[in-house]
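Shown here is one chain on its own, the form predicted on its own, set out as structure tokens.
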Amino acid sequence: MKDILNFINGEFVATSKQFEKRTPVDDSLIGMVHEAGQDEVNAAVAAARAALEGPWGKMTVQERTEILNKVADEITRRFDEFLEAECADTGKPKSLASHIDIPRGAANFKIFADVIKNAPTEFFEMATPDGKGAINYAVRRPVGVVGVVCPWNLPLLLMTWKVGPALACGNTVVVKPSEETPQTATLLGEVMNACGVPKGVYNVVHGFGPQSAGEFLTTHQGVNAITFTGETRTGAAIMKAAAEGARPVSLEMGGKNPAIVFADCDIDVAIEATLRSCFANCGQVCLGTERVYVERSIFDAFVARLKEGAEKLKLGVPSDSNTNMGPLVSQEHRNKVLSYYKKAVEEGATVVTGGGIPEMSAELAQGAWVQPTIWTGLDDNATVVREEIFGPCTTVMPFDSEEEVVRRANNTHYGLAASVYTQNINRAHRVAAQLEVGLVWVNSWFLRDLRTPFGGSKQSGIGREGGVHSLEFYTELKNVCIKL
């Protein structure tokens, strides 16, 4: 049992106010987590704009990144501990973790240290009535205090995916990592100490939404933006508490991912790549793949390939080596993924793989376990194909043209990323120019470099991050303009 509490001002804070933490392996409780009332966001907040008004903001960027670059390597010295810390509370594999979430942790400050170091302004020279002239040149300035509010999916990737950007522009922030994953913002209060992080530049705020930390963090006028991942009905809610104050928001939400597979693709390639997409953590990423679109002739053997590699995924406990799936995050979201099991069905699916609950060992059967699962048989109505599920299922349709897949991938009120797998470059180009997303991948998938820009269109998000885009969000541009 652990104590995961609030980390305000530098220093780790109790509540009298206290909710359980269990772990989806197999629902045993791990931990009690304080939970922030509005006194303890008003003092991270505080301590926040202190900060910036104090030792962090009088910071050089040099002096500003070297601690970062400390912060980097703290989390890879103390890498096991992450990794126990993220497994226990969401039940992914330690292979996945260990491979992405915990490396990625750690490498967001060192990218944003050096994205911050090599950022170019603008200058221009102009001329004047009196023959003189004046010069113009843009400065970076922090927007101030952030807050920044987390997804439970990937916990610290996509936490410090915000907090690495916004404290190399020297930003301070206030985190709310979501109820059900809060041990690893909670530990990287510890490293922040032990690095020479100034007090209360980075603040973690424990709770829920509406009526808890969550509301009081993104409603306080003292916090001049608001970061979110997640849902979109969270970020259309935070959009509207981020009205009062005109403060500015950047929002990744959801999305309902299509994959677009043509008979002319290497189906090896496509195969591997959309099992991951459908199936990795368990089907909860942002960027997965919930509709699968497949030329016509290659239909039925790219269903029985898919199926076959969805029945050799082994799920177990993250310690086991070879587990590749593990519960989902929660039994409440195992309760909503389990109805759209049934809607599909109840929709005419026919449930080529899963659908249900798997056979788990007797230690494990209270867990959060669900079958990855596989539907044919769907048109683009179905309740299944219309809205976001986050779990390891996906939906797969035949076409029979470019135009009328390009189409229906189109028919989606989301627009986060999307899939191509063709081996004909000049279709790969047409078709990704196409696509209302934010991010397309042609015989790939989950291939990021960290220094594009990343974020949706329509309901998936409005803004971008990643290496220089992150800044525009991160700081304000402000012109400077001398008469000579």
The other form holds:
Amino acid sequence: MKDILNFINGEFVATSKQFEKRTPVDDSLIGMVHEAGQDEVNAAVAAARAALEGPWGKMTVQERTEILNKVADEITRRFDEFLEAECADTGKPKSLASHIDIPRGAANFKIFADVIKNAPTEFFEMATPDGKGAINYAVRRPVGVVGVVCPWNLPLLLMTWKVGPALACGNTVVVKPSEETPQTATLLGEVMNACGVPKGVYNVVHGFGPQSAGEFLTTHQGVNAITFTGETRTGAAIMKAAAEGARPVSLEMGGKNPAIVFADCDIDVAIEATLRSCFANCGQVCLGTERVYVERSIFDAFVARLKEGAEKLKLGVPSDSNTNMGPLVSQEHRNKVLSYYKKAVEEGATVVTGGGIPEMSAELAQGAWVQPTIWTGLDDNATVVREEIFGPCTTVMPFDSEEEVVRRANNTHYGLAASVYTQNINRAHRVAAQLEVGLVWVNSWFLRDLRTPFGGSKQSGIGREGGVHSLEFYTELKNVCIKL
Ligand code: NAD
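Starting from the form predicted on its own, produce the coordinates for the form predicted together with ligand NAD.
Expanding to the full complex; the earlier chain stays at the top.
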């Protein structure tokens, strides 16, 4: 059993208050997490401030980005350790984490090192009454100490998606990983030390939200900006905390993402992508589909094929290369998901497949397993059609016209992502333009070019990250005006 420690000013820090980390695969205890209190958070923020004013702040972009490239290489060199830790914490299949979570975790350092080296700023010449003129140019400066609050569904990937650009831009960070998935953030501390990242640039404080490390960090006035991924409700609490001191926030929050399947689609493409978008990572992907609208003429055929695909998914342990689906992240989350399974039936759903707890072998029986589940027979007002569940489940509903389906897809306070399946290119553009979301995929799902803007509209988020868009948050743009 491991001690999972905080990482403050380049040192691994134990505390007297600890909580258990159990793996959702079989509920066995894998480690004790050392919870940071106010003192540890204060120390982490002070270390981050000192590094900002010291070695890190004084480095050239070239020096900084060379170090970040080393960090990416070192993650890749220790790939198996990161993979092991991530799969133990989350229960996700190694086949998934080895081609998404860990490689993207490394890539996030390289891509933002490249972005910052290549991002130009503006230059304007202006006329002045004396005829001599003036010039203006903009320079980017770090925002300072950034508080990074992370969820559990893609722990390393989503954390480095923030830490990569924050560090590339010359900031220092204090990271609060999810209490469910503490290991890879601590492991990254070892990588930072090995690569010569100065002490205090990267800090990790473990704990929970309210009255714990999350709240201590986000209310700390030494933190200049806060970037958060997680539930919309938590984002609102963080925004309130950030109001004190008028500090900027970047919020990536929940979704209730629709897929729209037109009769003129390539059905093989639509089925393959919809199976992934509903069930990958056991449905615990912010971009995942929980509402599928299918044009009536192909509704029955589509449901039959989706059912067939869902029933072929193999639930199992992370190390089994045949596993397509792991457990949910925790017993607590399973209780939440199962309460929605119950609610769907109470509100009149037809359970096409799943709907409960699968039979697992005796040694896995204590794990947080649930069946992949498909419902039909519900209308747009049903609870499971309105609320984010974050499990391997979806409602499939028929529609008759383009205008109707766009209205229904937009009928939510969320606005993260949508998928549209059609072979009619005019329709694809027309529908994409009308969807009130931050990301639209046409004939695919989760195809990500990391240079593109990522984020949600409505209550799914504030701000965009990715490529140069991350610079908007992680730097302050300063204009210098020179009178000639
Ligand atoms: P969560 O909001 O429960 O927790 C996220 C983090 O916030 C955790 O580290 C938690 O400890 C911390 N936290 C909780 N309350 C806090 C408070 N009052 N102050 C400071 N910190 C606090 O989210 P989760 O359950 O870990 O993640 C699942 C959610 O994340 C889903 O809603 C999902 O849609 C969303 N998500 C969104 C994106 C995106 O890019 N939009 C990506 C992944 C996940």
